[in-house]
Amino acid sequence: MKYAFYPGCVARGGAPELYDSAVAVMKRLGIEWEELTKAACTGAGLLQEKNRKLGDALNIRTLAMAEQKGLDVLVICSTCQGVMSQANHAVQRDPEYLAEINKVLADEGLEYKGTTQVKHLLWVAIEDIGVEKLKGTFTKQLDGVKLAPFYGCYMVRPSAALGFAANPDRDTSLEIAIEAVGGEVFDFPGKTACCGFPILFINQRNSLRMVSNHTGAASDGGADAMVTPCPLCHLNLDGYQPKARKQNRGDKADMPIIHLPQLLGLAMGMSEKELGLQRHIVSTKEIVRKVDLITAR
């Protein structure tokens, strides 16, 4: 099982613990990969608002690189997942638009035929590896650990571009992963809402209110941590949680935000240091302690 690995910008910058934990988990799962080191940023949806063709061309360029290798693209960022998938969906539905994009790519000797799929590590683990095989890599069951799933925007919409019709389990993929590690799902309405990151620098007040609402709801519901497949959501929910909670609720930041591969890594018996859990703004020590206590029983 081999993929063209596209880690994205944040995992190579603001959240390096995501890259490290993802690589550790992929090795444990027996996934092979070639990293697309020459691929560009997806544009995060912001570039596309200004210049859709340029944004799509950058993403189709990445898909063409993977297609040359005969590989599908594996991502660890749900924003990358969504933006790439939308570009792929657009050119697959419109051969004339694809021809326009290919004219741009021709300068690099690239041509995209439309055969590449984009898959988040979450989907690879559940669909390609399978839940039972995934469970076989676990050395711990996180019984009694209450986890709030947080998909963010790009992992669930638009569903047509994300292949939900052919893969209906994607709608509850985070819940499936949480249950696979033995955790208890804390379901709440905000799990598919925006984290507030896209408006952070133009309307910080509302962005922080969203952070406070989501993390506060999880805290009030007794969750031990929130799990997200999106590093941009992680940056906002973790990094701005102290300010957001103080400003909007008058309480302390107490909701650890865990990257998806960190969750899988904990169930695989990996250490706090291997997974980079000590790098977070909101302390993860309590959930690590709880997992260790479960193991010691």
Contents of the next structure:
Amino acid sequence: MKYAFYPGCVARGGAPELYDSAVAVMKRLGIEWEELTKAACTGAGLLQEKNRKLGDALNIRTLAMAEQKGLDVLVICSTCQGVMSQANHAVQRDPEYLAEINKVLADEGLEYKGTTQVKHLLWVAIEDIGVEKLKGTFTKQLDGVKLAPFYGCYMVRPSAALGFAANPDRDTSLEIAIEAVGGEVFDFPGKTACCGFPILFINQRNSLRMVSNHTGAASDGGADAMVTPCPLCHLNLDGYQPKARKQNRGDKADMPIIHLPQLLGLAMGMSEKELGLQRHIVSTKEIVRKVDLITAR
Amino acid sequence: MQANLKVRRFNPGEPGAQPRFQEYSIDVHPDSTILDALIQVREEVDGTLALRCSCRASICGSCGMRVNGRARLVCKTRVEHLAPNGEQLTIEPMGNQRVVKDLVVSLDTFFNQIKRITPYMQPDKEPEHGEFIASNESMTNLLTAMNCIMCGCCVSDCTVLEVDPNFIGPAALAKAWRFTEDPRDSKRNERLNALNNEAGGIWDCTRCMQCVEVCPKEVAPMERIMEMRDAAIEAGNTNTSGYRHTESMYNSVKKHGRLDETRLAIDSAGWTNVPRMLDLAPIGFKALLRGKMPPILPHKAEDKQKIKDIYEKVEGERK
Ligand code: SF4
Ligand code: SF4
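Could you give the coordinates for the form predicted together with the partner chain, as opposed to the form predicted on its own above?
What follows is the entire complex, opening with the chain shown before.
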């Protein structure tokens, strides 16, 4: 099982623990990969705001580079997933647009035929590897650990671009992963809402209200941690949680925000250090302690 | 087939009333919509259930409700589609709008938002031949937004309205776009400037795509909002954090092929905005201690000249 690996800017910048934990987990899962070191940032929807075609051209370039290698793209970020899927969807249903984009890429000797799939590690784990085989890589059953899923907008909308109709499991992929590690799902309406990151620097008050509402709901529901496949959600929900909670609820930041690979890694028996859990702003000590107490199989 | 409905009931007019859920289990025709099922409940089981509908054919926009947490027109949603094996369907009134009774919400929120965008044409002259002549393309361009049936589904699920009732909201902003793009309107720039400057205007949307996902008429309000951001910038509005934010991203990818998070935060605040800088500092400092501060010199893509070439090519086309 080999993929063209596109880690994304945040895993290489503000959330380095995501990159490290993802790579460690991918090895255990028996995934092989080639990293796409020449690829550009997806633009995170922001570049597309200013110039849609430019954003699409940069993403189709990435997909064409993977296509040349005969590989699908593996991502570890909801936003990368969504933005690339949207670009892919746009050219796949409009051959004229694809031809236009290919004209831009021709100088570099690239031509995209439209065959590359983009898959988050979450989808790879449950669709390509499969839940049963995935469970075989775990050494611990996270019994009694209550986890709140938090998807990130781009991982769930627009559903038409994300292939939800053909892959109905994607609707509940995070819950499936949480159940696979033996955890208990804390279901709440905020799980598919916005974390507020896109307006953090534009309207901080509103952004932090979102952070406080979601992490507060998880705390009130007795969750031990929140799990997210999106590093941008992580940056906001983790980094700004202390300020958000103080401002809006007058309480302390107590909801650790775990990256998806860190969750899988915990079930695989990896250490706090290996997974970079000590690098979070909101302390992960409690959940690490809870998992440590569970004896390995 | 069996329809199992769990309906949120609430009558604010009753002293001491609290919202509660009531379950109904009925036998419905296999082609039933959720609206058909609810009407059947009202007619055969419980005459006190309040709901609103009119055309039953997704034209009037009266029957917006939340089904399993997501806003939908219940006349356009079949029971079989969402609950083929008799799964329970949770039916609630739409969000972000005041409940009048049970599944009926007040239209005040929706129309107060619409009123804020001056929802009528403002020509600056009398038509020469008794009517304004507009090109075919200019009118087909407006069709997306003109398809809006004012059902309120987008308002219901907008994540910004959930935390800020002052946001103008997706439906009204899509309506505003309809006027900024109409060649017969003479107030394009005034409209864009107001939407740019006003609290709750175009820059407050968080691009969560809820409105795109739930709209039954493919109005895609978020796309219209993004077009207005671009148009507002072109009209000379470069005074917002939103503008600086987009520019910073644009330039970072052009220069490094990658996103430069440190710059993004600082550029968005504005280099001369001292209070905002101080506000960012403690979080940056904490992140630094934990070893996760974004690199001061951003990670660069190999071969970034190629990325710059693409910028130049696509930008050249736009000019
Ligand atoms: S994309 Fe913007 S307008 Fe649409 S629902 Fe989200 S925040 Fe509201
Ligand atoms: S934009 Fe779509 S969802 Fe919003 S009111 Fe109009 S038709 Fe309904």
